[in-house]
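Next up is one chain by itself, shown in structure tokens, the form predicted alone.
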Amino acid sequence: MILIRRTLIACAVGASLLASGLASAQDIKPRLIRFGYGLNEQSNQGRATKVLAAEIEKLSGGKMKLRAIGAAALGSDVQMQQALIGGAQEMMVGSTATLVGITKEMALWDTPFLINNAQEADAILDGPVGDRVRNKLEEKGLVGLVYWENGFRNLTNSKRAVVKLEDMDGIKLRVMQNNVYLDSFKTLGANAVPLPFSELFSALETKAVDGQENPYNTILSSKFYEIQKYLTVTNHVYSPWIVLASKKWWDGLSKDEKAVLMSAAKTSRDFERKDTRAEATKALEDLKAKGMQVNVLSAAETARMRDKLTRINAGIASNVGMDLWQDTQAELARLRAKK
């Protein structure tokens, strides 16, 4: 009788431990990562975010899961950056231009007519210069993982075709919340108005501003063609996006988790750049088909704009540091000499 009782007790304890173990296994949830971005799910930003999410889940064996939240639902780039710094949000992708107030070296990417083509952009951003700028973010509570491509920026407006420098005069132009953009377009004669991207469509629709500047992909995915008639191909700035993590959150990750995120980020970068470049070519044709009047700024007018912005470039060089500026120029010269 005693033996039977002991056996029953042992079985009961074993069943209890098994149930507890199963419950514990079920209670283990993947590490959830809130990832914010500004454009819609159908955009190049949205597509690359899906690649990033799939890669993180695959590499982590389901132990990490990205929750993508687009269309600026978590706020503007500036608001999300602050949320990351405070530890209230884990990750995001956004413009480097809105980081200038946090890390002055980011202003390097706002230099008008700095980069001539995509090959130069990749070499600079993924090389020592890009790493040097990206690593500066850690001092401010952010971790930069990789650069994505936004693309070469071009001008749209609802007032008139811009084919020469003087056509910029008086156009109310939305620019990012960034002093380099403000000063550059004021120097070119526009009435530059800083606005977060999340407010841009409404501002264009209500004529609070006349125009804006963005890559073809963003102009198309944001449907600016519905309220903007004129597009001028200026290619005035090569504009990167950057994938960011909260340093407070990042520092709490294991070495393996950090490796997963870095690897997934690089895979998403390679996909995003290829996707963005293919889409840009098609986007320009689509914008023409949707009725936008497209003008290409001539080489002579481009040179006039570049000359007009000499003071701006000198200011950027001083602001980011002459060592960084000179290293960038030397690297660009080296890349161009290879051709």
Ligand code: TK8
Given for the second form:
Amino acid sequence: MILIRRTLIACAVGASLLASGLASAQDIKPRLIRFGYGLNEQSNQGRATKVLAAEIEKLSGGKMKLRAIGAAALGSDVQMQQALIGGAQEMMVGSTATLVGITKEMALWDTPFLINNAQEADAILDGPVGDRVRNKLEEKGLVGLVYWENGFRNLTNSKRAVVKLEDMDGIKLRVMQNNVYLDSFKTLGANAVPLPFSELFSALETKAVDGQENPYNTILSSKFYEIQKYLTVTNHVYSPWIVLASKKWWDGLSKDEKAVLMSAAKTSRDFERKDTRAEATKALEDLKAKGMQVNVLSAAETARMRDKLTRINAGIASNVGMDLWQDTQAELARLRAKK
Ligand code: TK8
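Switch from the form predicted alone, shown above, to the form predicted in complex with the ligand and output its structure.
Let us now look at the entire complex, which starts with that chain.
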């Protein structure tokens, strides 16, 4: 009898210990953040994601944990955006161009030849113009934290070297899922087809499309050199990425948690831009070494390209709003006059 009693007491004590053990284990269980991205782990996107994860872990003292999932394993940019809006996924990084269907002001970043160099990119994206565009996301269920650099986009294809504009005639060119890109490349004579990035490699490999356009870094990290012979340096647009959070989820975070994420996002941005720029300066040589045939579009042909594409600008301006368009032009003029 005494033995039974002792055992019962021991069990009760054991159970309560277990319960309190569980409770404290729950207290320290980190807040898990599923963070999706489209490129592979070895890319500039993958490297900056690691910095973001480490910074969040450090600043939160291990209370928040980023689970990074690359190579579009959580879906294409567009699919992830929808998952964030619905609250099924917490965070992602992806192209601003695929957000235009949600927030029309994002089309500003698709303006051909809008930004001339890295200094202008930083000043515009991190300044009032960039903030204005970023903040527009909130009413659509997204929070834009910071812009990362995707970079200046260049043209690749498997058909022929593009030396003059006419060489683009009939080239089946994959573009991002975005009307500005679609119109731009149709205007230039290409047969533009919108496709998610996650389907691009196999579309190029099977020759469903002949070409695509992306920064050097991506042509390298996604191994497009294996299936694309020709690279034409066009620098036709500066393309940003944006780090996003689900607003549904964000609204449930504490002030401290939001501050951790914002600060970590800024650290990741500063790293990402430096890292991307360093890689871009070497990437062209790497791509040549991998066997790509590279040509730089001449100044005269670039001028023709610009000229044709100014037709697109009026449409972008009315899409993003005349006010934002004019403020951007004024800000750029101010930056250019400073020099
Ligand atoms: C990766 C994309 C990519 C973009 C594209 O998910 O789609 O061409 O440049 O970086 O966001």
